[in-house]
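So this first bit is one chain, no partners, the form predicted alone, shown in structure tokens.
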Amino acid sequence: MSVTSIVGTRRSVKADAVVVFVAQGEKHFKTSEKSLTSEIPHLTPVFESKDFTGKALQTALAYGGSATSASRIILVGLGDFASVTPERFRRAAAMGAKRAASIGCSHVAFEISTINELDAASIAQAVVEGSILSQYRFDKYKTIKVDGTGSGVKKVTLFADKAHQKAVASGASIGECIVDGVVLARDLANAPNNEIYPETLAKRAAEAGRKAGFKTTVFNKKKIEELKMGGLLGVNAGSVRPPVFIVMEYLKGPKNEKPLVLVGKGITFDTGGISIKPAGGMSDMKSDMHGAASVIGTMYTIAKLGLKRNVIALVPSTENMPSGTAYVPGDILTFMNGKTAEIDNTDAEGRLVLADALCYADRYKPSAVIDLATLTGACVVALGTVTTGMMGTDEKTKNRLRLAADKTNEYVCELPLYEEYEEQISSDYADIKNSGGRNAGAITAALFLKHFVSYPWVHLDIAGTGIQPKSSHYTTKGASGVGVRLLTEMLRHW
């Protein structure tokens, strides 16, 4: 997919499609029509007809004739104009996108006009963001490719006068590499067992890093064992392949400032262990290391952006595989910092290899951790597949996760970790237990991991957020990338 922005008007812009926006409110309804009849008589009938009234996600097909380059016209509605947000722009463009692409069109350009204090170049992003991610598809293993209509947009344009061209192109710039790192994230959690694997992750995250601008070091099964990592060893058990623990780092800001570490799960494959998993819906465990995608997608965005800032991401991950040599029910792990849990149900993995790398970050004397997991049935179970669990130590982070999640639409909403919780994970033959049970299974989970943490902390639970059941605006069915434009974003204005 090719961004190019440009200056240029509805009629001169050469491009399969050209989409406008339109936003409802009689005042700015009336004046968006009288400009675009004016300028392209062929639209007359579209706004007669008034089949077509700018309500948010609605779409008009027309044809520009000899008063326009390009040879279709789609109108796409931004809803009621006091209201109109980024997000607004980004599902009107993946609407606009997937109605070019239905047609057949493979270059849509997009008009960029300010509305409602909105800026040009938050507009530019939310375009590029909305149009490309809609059109993404995880089809490299299809041999019989779709041709002609719905094969898909593959060029975008981006065109605006001239005092808006500069903003537009900036705005465009970040959407790009944005969407870079969350089509990232989706190509390594939509990706099979047998493509990737522990092994194959370090290498994915290390090619990442030779073309975005971060260091990558991978430790082997020797050098975990030697940080006495027994979460990570324990887990990984049973496969056959080893484990890695995947440490990237990003060092662009000042030497004395202190770095946030993200941690993110890497479960390559989860059948449960001996505590295995029902086989409906088991192909899904594939994703079980959308955490770790999201922070490796997280790492490539904001290392082509150029953030000035320290960041560290941390990746321990492993196959969690039945055998006769698998960690069973009853056993007792012993982690890096020393504290030991018993295993209650082999299937509560990810919680054990996340504790490893959260005693790992201390070295680091960060500024705040930040995990992301696929780590509980649970948090499905509370906040669906909408919104995010977030619970955790510190505010100040848990503050601007939300701001963030304004911005992007990346919903969080903050479950409690009251102490009364702690009584589920009480274990009489170590310091703790690994499961908690059915009841706030979500909460219980990360109150396990507090206990390895010794610094400011945030949980981000995507067990519901990173596998999307069916597509919705600029989200495709599977591994949604989440976390990506989150992190981004706070990273952007921390």
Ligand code: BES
Given for the second form:
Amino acid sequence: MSVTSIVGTRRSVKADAVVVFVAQGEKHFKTSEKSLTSEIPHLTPVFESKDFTGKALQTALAYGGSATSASRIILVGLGDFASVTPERFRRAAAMGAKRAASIGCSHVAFEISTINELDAASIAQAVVEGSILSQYRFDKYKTIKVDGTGSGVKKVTLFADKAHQKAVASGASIGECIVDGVVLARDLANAPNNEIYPETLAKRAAEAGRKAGFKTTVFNKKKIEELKMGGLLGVNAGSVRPPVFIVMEYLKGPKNEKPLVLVGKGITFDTGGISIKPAGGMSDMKSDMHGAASVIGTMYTIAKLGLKRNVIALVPSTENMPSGTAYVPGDILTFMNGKTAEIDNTDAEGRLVLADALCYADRYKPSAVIDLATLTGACVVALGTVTTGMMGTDEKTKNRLRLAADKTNEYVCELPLYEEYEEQISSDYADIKNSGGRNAGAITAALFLKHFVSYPWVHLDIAGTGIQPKSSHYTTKGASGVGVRLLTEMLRHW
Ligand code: BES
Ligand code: MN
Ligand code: ZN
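Rather than the form predicted alone that you just supplied, could I have the structure of the form predicted in complex with the named molecule?
Starting with the chain above, the whole complex follows.
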């Protein structure tokens, strides 16, 4: 995918199609109509028909004839002028790209002009995000290509007037870095278990680090044993493939600035182990390393952006397999910090590998730690696939995430960690047990993690938001890449 930004006009820009955004609002719509029909006469019947009103996501296709270099003009509605947001641009750009792709266009130009309070850079960023992410497919294993309408949009050009070109170029390049991180996260999380298992996940993280500019260190099983990561080793016990613990370091901030530490659950496949999952839908569990994918994608993006921050990312990674050597209910595991947990259910494995990673994070004396994990089905029951569950001890970081969520539309909603829930994970034989039963499952999982935390901390349960049941706007069915845009936005404005 390539993105260029240039000075240009609707009439002069060269592409297979030109997308022009039009908002609703009496005066605003009239002005758009006037300039469009006077510059491109073929648009007159479109407006005369009154079919196109600028309503959000509405489209109209016309052919410019001799008036335009690009033969096709696609109008896309933005909805009400007064309340337009970056998200409306993301969705409108996605709609424009999809409409163009549906008629075989591979090069699409988008007109960027400021509207209301929104600046050109934010609009350009949103248009890059929406258009490119809408074209994402995980189709590398398809050897028989579906025929019909070409292979999607491959080239995006943003054009603006001279006064806005610089802002557009800068917003577009930010958008490109973000999109690359989201696509990386989606590719990793969509990949099946016979492609992405702990060792290959580590290889891909290291490759991302080489490309973008962060350091990757991979601990093997021996090192993990030396560190006494009993949670990670316990979950790995049933697996033929060894575990890894991936450490990524990006230290471009001031020397005395404490780092932010990201932790991503890296279960490359979750069968449930001895407490095995039902067969239906189990293949979704190839994405049980979405938290890991999100933090790797975020590291990629922030390094590409060259942010002046200190950020560390940690990924404890293993499969969760049943076998003669697997851990079983009743086992007691001892974590890196010496605490113990009784295994009630081997399918509550995410919290066990995260516990060791949260202990390890303490070595960095972090300003805060944010973990991302496809942790509980209970979170999906509570918030669906729209909103990420947020829990934790640090109000400041929670507020930063809320602000970033507003900007990116990667919604977060807080669930409480009242101590009354603690009794659900109390154990007769160990410090705690790994399952708190059906009630408040997202909360008891987070409370389990809290036992391993000694710094400001926020947990994001992305079980619902990470794995999408269907395509929508600029996300496609399967891994969403959630977290990359959210964390990048937060880090850019820390
Ligand atoms: N990876 C699953 C959670 C999950 C479920 C993610 C659906 C994405 C979609 C996790 O390891 C798990 O199995 N959790 C159990 C915990 C229970 C045994 C306490 C769950 O949610 O059922
Ligand atoms: Mn599980
Ligand atoms: Zn899991």
